[in-house]
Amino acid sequence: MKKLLKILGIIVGVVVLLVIIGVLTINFKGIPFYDTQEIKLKVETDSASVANGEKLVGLTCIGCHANENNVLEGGIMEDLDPAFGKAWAPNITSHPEKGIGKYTDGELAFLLRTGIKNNGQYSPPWMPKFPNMADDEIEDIIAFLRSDHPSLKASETVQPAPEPTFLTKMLCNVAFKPFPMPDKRIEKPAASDKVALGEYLANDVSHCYGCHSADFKTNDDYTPTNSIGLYGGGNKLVDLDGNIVPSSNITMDKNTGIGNWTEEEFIQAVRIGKRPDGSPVPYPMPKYGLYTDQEVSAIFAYLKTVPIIENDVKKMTEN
């Protein structure tokens, strides 16, 4: 019996030692680096592509990267869940050293698709990736970033390095991996296919599922429909006072979701931030005024196809 206990003690000791070694390795390694890939791309710009790129940047980037003067020189991400640490959105102005002027068009496309910077480091989970965005729209974003728009005027501001928690480091080393570059061009769904367009806008452009599903840690950015609790809400967000608040259930459940909302009410909530009862949609939900009524209508049509989840997120704030 003593011999058995001794053997068990040795096994437990070895396991504990391996865990400690693993924890220390991940903690000191930090955010991992990967091989980069040369992407031969030279984006052709015209007024239409720059205009659409400006819209897309407004929908996906400005919330984190714009300062109080609407210059895209970055700033602290105040609504980041403390579980992930502290982070500052970087300078993405045209500055040749401090901004993205040092990136080629191919490197920008590679970053937006895979999450890998031009130095090989992986972008942590708070940086959105666009593995399924249409190629034309990726190129439109780059076209805008190359434009002479005032928000992109070269700024020498350098934001602090992120301060990821061990959880973030572990997720980046174990769970979250760079996405592959597509092996063929991705096309945007036609406006006539309303549900497909709505899914594209909600999942592949605005990443609405990211907040409105169960948890950032279990979201699947490559196949959003695999995210746990898809659109059922409950993910922990941070309000203007630093309080943790759960995201809303926006499935069509009539008791805990938006199953009783009309399309027009949904459009009002998304575009101008007004709920059906007239009250404002609270922070951190942004207003998506850059979307047209038709685009938000398409998102609503898509949400009608999402499996209904009964999840009363209000109870989470009562516990």
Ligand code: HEC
Second form
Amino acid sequence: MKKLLKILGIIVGVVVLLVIIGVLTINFKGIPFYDTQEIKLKVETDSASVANGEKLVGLTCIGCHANENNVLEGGIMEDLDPAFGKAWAPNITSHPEKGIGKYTDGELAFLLRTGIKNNGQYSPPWMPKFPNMADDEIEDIIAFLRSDHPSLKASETVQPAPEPTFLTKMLCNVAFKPFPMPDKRIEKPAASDKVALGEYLANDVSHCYGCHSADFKTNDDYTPTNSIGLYGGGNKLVDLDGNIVPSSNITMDKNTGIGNWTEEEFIQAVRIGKRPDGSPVPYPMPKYGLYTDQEVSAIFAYLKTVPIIENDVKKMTEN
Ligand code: HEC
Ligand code: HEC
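Return the structure block for the form predicted in complex with ligand HEC; the form predicted alone was the one displayed.
Okay, now the whole complex, with that chain kicking things off.
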């Protein structure tokens, strides 16, 4: 009996030691580095590409990278859950050293797809990745970033380095991995294929599922439809005062979701942030005014195909 206890004691001791070594290693290693891949790319900077890129950057980048004067010199991510640490969106103006003048077109495409920066370091989930965005649109974004738009005028600002918590470092070492570079071109669905276009806009461009599923930690950013509680809401978001704002259930459940909403009501909520009862849709829900009515109507058509989830999420305005 004594011998058994002694053996058990040794096993427990070894396990504790291994855990301590693991924690120290991850803490010391921090956010991991990966091999970069050289991508040969020179984007077309014709006016149609730049215009579409401006729209996409307005929809998917400025929320984090623009300052209050709409210059893309970055700033602190105010609504980041403190459990993940502190992060600042960097300066992505055209400045040759302090902005993204130091990135080639290929390096930008590689980062947007895989999450690996040009120095090889992985970007934690606070920088979104676009593994399923159409190649034409990735290239349009880069075309706009190369344009002489006033929001991209070279800025000297250097944002602080991120301060990831142990949780973020651990997740980036064991759970989150860079996405593969696609091996063939990805096309954007045609406007005539309404549901496919809506799925593309919601899942691959605007990442609506990201906030509107159960939890960032159980989202699948490579295959969004595998996210737990897809569009059933309840993900605990944080507003600018640090209050928890659970995301809404936007599946078509008639009692707890938006199953009774008309298309017009949905378009109004998504584009201008007004609910059918006239109340505002609270922060951090972005306003998607840059989408056309047709595009938001396509998202609505897609949501009608998503499995219904019954999940009664308390609205902020009901608290
Ligand atoms: C949710 C906030 C957020 C959004 C949206 C976002 N970014 Fe970022 N971005 C960040 C953060 C934070 C980092 C720093 C990543 C790190 O710590 O490694 C970053 C890093 C970058 C970098 C690397 C800069 C460098 O100096 O290495 C580039 C380039 C970039 N983002 C471009 C974009 C583009 C283009 C878009 C839109 C398609 C976009 N980002 C959308 C937050 C965001
Ligand atoms: C940054 C997180 C975030 C993203 C991204 C996001 N939402 Fe939201 N959304 C919210 C929050 C928070 C609410 C309001 C929760 C509340 O009322 O308490 C909300 C509310 C809504 C509502 C109103 C639901 C209701 O019952 O009042 C709709 C509709 C909606 N979002 C659709 C979308 C669509 C479509 C997209 C993508 C184009 C999207 N959201 C992207 C966070 C987000």
